[in-house]
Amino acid sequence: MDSPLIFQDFCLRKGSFQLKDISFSLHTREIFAILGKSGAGKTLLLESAAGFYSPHHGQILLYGHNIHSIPLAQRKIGFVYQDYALFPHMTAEKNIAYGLQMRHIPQKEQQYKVNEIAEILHIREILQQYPQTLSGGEKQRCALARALILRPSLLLMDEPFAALDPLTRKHLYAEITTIPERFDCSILFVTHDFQEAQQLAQRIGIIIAGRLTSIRKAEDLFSPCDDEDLNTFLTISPTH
């Protein structure tokens, strides 16, 4: 089976910021994680990911395909965003089954779907609730089950946990670990946190500038290489 995506040689600038020569693939099933400072790109990568922005230079390729060649409800990709983005006008139970409802899913499979989801997520005594009632780790999980329900074959989550208590996160890390293999799909999350990557991904990217300067499993994050500006970057990891 082809690579759910893969980045060849992929450039884009951005006004004064550029993401230069990004090349990586992801495997199937696989979290992946992209761990950067603020301000070095890596949004920008995961925004690239989903195909929001035509490059300068290379391509990105969905299941073999050039993203930009596959219309955008046939990508099959699914972005968590860090703020959730959920809708305040909706109860959770209609923000969950906004993307059926776009898709003209009749309302009875659109009903069973969302409690289907909920019932997974453990969030199904929330569905009637409004994003401004909701706790951080529910809204979290609300956001979670939009974008799971339609089944993406690639998740994306921009800075997921980022404003979530410790507690709250330590319970999500277990069930994300548990995505690809429930839901048959890949999962590429951008972080700032050095034990959030370890934990949650087996591979992971490190972004410096714009320059994806290394890719090494988890167990191997902070191994010493020839790269200088690598090892600075992992000797000030609080997590070292």
Second form
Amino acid sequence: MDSPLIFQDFCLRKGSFQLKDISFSLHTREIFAILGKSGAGKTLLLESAAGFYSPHHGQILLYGHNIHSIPLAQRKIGFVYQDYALFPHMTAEKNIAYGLQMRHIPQKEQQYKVNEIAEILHIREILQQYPQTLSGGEKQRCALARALILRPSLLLMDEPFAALDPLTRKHLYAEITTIPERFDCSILFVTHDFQEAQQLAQRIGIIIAGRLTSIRKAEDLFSPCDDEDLNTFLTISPTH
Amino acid sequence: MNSEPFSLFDALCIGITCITVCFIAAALLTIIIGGLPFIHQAILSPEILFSIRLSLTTSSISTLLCFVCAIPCAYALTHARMPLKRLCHLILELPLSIPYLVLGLCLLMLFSSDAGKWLRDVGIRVIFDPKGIILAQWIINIPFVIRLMYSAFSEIDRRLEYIAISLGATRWQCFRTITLPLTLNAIVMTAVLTWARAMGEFGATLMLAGVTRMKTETLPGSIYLNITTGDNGMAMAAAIMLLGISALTLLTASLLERKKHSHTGMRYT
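Next up, the form predicted together with its partner chain in place of the form predicted alone?
Okay, now the whole complex, with that chain kicking things off.
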């Protein structure tokens, strides 16, 4: 089976910033973290994974097909932004049902699916509320529900826990780790939090100044290497 | 800031503000005081009533037509890939800097040409006709509406539209369900201001439709006719009506603006 997502020598220039020679692949039902400092190019890389930008060089393959040859609506990608980007003029229920509505799914089925996913993500009681009245954790769950209701093959998350308190974060960690099996999808998320990356992901890609310098298993995140920049970023001593 | 000592610069600014306020208030009060004794007579005058009716009708139609054209134009300029976009943008906004009288002259020349004559022959009469008033109001307002719609569409958080499309919305569905509702406040406010501008339009209308009593006589046209015939009282009474309409639209726009700010906790317009 083709890998859900492959970056092949991907280069992108946005203003004065550049993503350089990004190459990695995502495994089926894997959680992969992109770890980097602010301004390292994490969000740009994630948006590139959604196919928002055409590369200057290289390509991105989604299940073996160039992502830009697939219309945005047919990519089966769910996207959760750092501030969740919920539609502010719609209730949580309307936000979650949006994708189903656009696909002309019958009203009854929409209702059933919304209730089902709301039950899974524990947000049944906030369905009639508008995003402005929701807490960070509720917004997060609502954005997840909106993305997951269409059963995406790939879920992209941009610093999804950055605005949450430690307790809510802990609860959501537990829920996120069950998503790949439960919804049969892979997750690519970006974070600047080492612990978060290690706790959630099986593999971690480290991005420094637009370059994916290393891909490591979560348990080997802090293993020293010869790359001075990488060691400095991970604040570990070099091998020699 | 309030605890800081009073400065000479502050005093100068306050002085200039007071002088400006006094000058504008004096100008308005002159009209109001002079026109009030004639207001009853004006309300009963068939000519003034005709001009109010004509102004209300033409302004409403031209405002609607402005939006029919401006929304697609602003959307194309902000969202679509189109050739010569910058040039198109420049041409669409050019009338903003052209005197209304000149715009009216342009339309007059255009509709006096062979193409204009052909339009007249097939029943679309514009020159010296109420339809010309609508067209004149449309041309002076269209660049203004495009500019306001352009900034409203530009200010939308584009990620919301990306998400909508990634969730399966077509461009049209995305526009209908995300872009349009999120710019609704801006649209309503622009409509109010556009309508008020159309109500007060005179220069382009004069060139294209002329001012013929009880035919192409709008409220500003009525003021002009009454002044030229020496009936200053009726002119001032008509001006009070126009002032009232302007004040009402300004008040509506301010209320809408306040409502917009109280609703926009998030960045979405």
